[in-house]
Amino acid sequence: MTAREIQDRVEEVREPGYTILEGSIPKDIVEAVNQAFSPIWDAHQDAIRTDPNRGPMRHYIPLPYDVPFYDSAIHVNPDLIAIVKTILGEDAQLTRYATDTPARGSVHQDWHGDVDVLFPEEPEYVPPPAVITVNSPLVDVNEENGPLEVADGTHRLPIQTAKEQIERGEISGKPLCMKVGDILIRDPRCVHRGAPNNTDTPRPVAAVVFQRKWYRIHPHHRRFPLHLYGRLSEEEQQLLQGIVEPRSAERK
């Protein structure tokens, strides 16, 4: 992308709250992740049926930072990183990597944002974003298999005001359908909900979280393996420095 195109995408994240980069990840890389995720999903079936963590038949599962799950084409796509750093600053860091997956039997989630209010003592003040979430579907997402529904511009309102306007019908949500290879970059404060998956096939979407270096509300789920960290580019190391394993964990 040109500098102008990058800035246009940044403005989309700042205004409606999100932008989609179409066809930005090679499909064979995504397919490898999807195939490797299948046994992980299967291993969570008891929890998904009896104690799901994102609503009925919807589960959030952290992913390992290892091959094939970690791939530079996914995590440090040049256009993606240019957009993220323009919004969060040059010292932005990657802190989370997981999947959100609804299956048949899932329902509409309540409308919500994904991060806490940064300054609760001033609930009407909406600061610039401290966190950016990046989603990439492992399968095509359509209106039948549980798309993310987003209410445009609600990240620029106090969260309670946004929810009340949605409930009154003053603001409506719309489904974000995507293809394998697409990247959704969004302000996680933009009010949204997961829709039901009405098909017999689970709908996994990967989520990578970037945040400002000083932001510490989101804990990481897993450490990045030290033996892989040393093979990465300097830019990747900077992005991952907050979650890399301590040197004492290096494999012999």
Ligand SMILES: O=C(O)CCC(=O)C(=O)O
Given for the second form:
Amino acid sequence: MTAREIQDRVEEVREPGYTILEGSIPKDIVEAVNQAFSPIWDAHQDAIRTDPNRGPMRHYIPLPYDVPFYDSAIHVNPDLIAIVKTILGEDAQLTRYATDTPARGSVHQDWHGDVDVLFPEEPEYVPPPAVITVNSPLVDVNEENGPLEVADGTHRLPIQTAKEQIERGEISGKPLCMKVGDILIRDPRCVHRGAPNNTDTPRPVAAVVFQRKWYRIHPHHRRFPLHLYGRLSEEEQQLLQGIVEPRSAERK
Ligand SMILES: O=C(O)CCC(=O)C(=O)O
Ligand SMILES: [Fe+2]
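Mind giving me the form predicted together with the ligand, seeing as the form predicted alone was just shown?
Shown next: the complete complex, the earlier chain at its head.
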């Protein structure tokens, strides 16, 4: 992408709240992740049925930073990183990698944002983003299998106001249908909800989180394995420095 195109995408994340880069990841790489995810999904069947963590028959499952799940083509696509760094700063960090998967029996989630309000003492003040979420579907997403529904521009409103306006029908949400290989770059404050998956095939979508360097890292985050870290480019190492395994073990 040209510098101009990058800037246009940055403005989309800033104004409506998201942008979709079509065909950005080679399909075979995503398909390998989807195949490897299948046994992980199967291993969570009890939890999904009895104690789902994102509403009925919808589950959030972290992925390992390892082959085939971690792939530079997914995580450090140059256009993606240029957009993320323009929004979050040159020292932005990659901190989480997981999947959201609704299956048959899932329902509409409540409208929500994914991150805490930074300055709750001043609910009217909406600062620039500290976190950007990047979603890439592991299967094609259509109206039947549970697309993410988003309400444009709602990250620029106090969250309570945004939710009330959606409930009153003054702002409407729209489903984002996507193909394998597409990536959705979004401000996670932009109000959204998962829709029901009415098919018999689960609909996994990967979620990679980037954040400003000073933003706290979730205490339960997974670590990036040291043996893979050493093989990455300097830029990639810098992106992952907040979550790499400690070097202490190596020094002993
Ligand atoms: O299932 C999805 O696609 C969306 C899930 C979501 O937004 C959430 O759990 O925060
Ligand atoms: Fe969400």
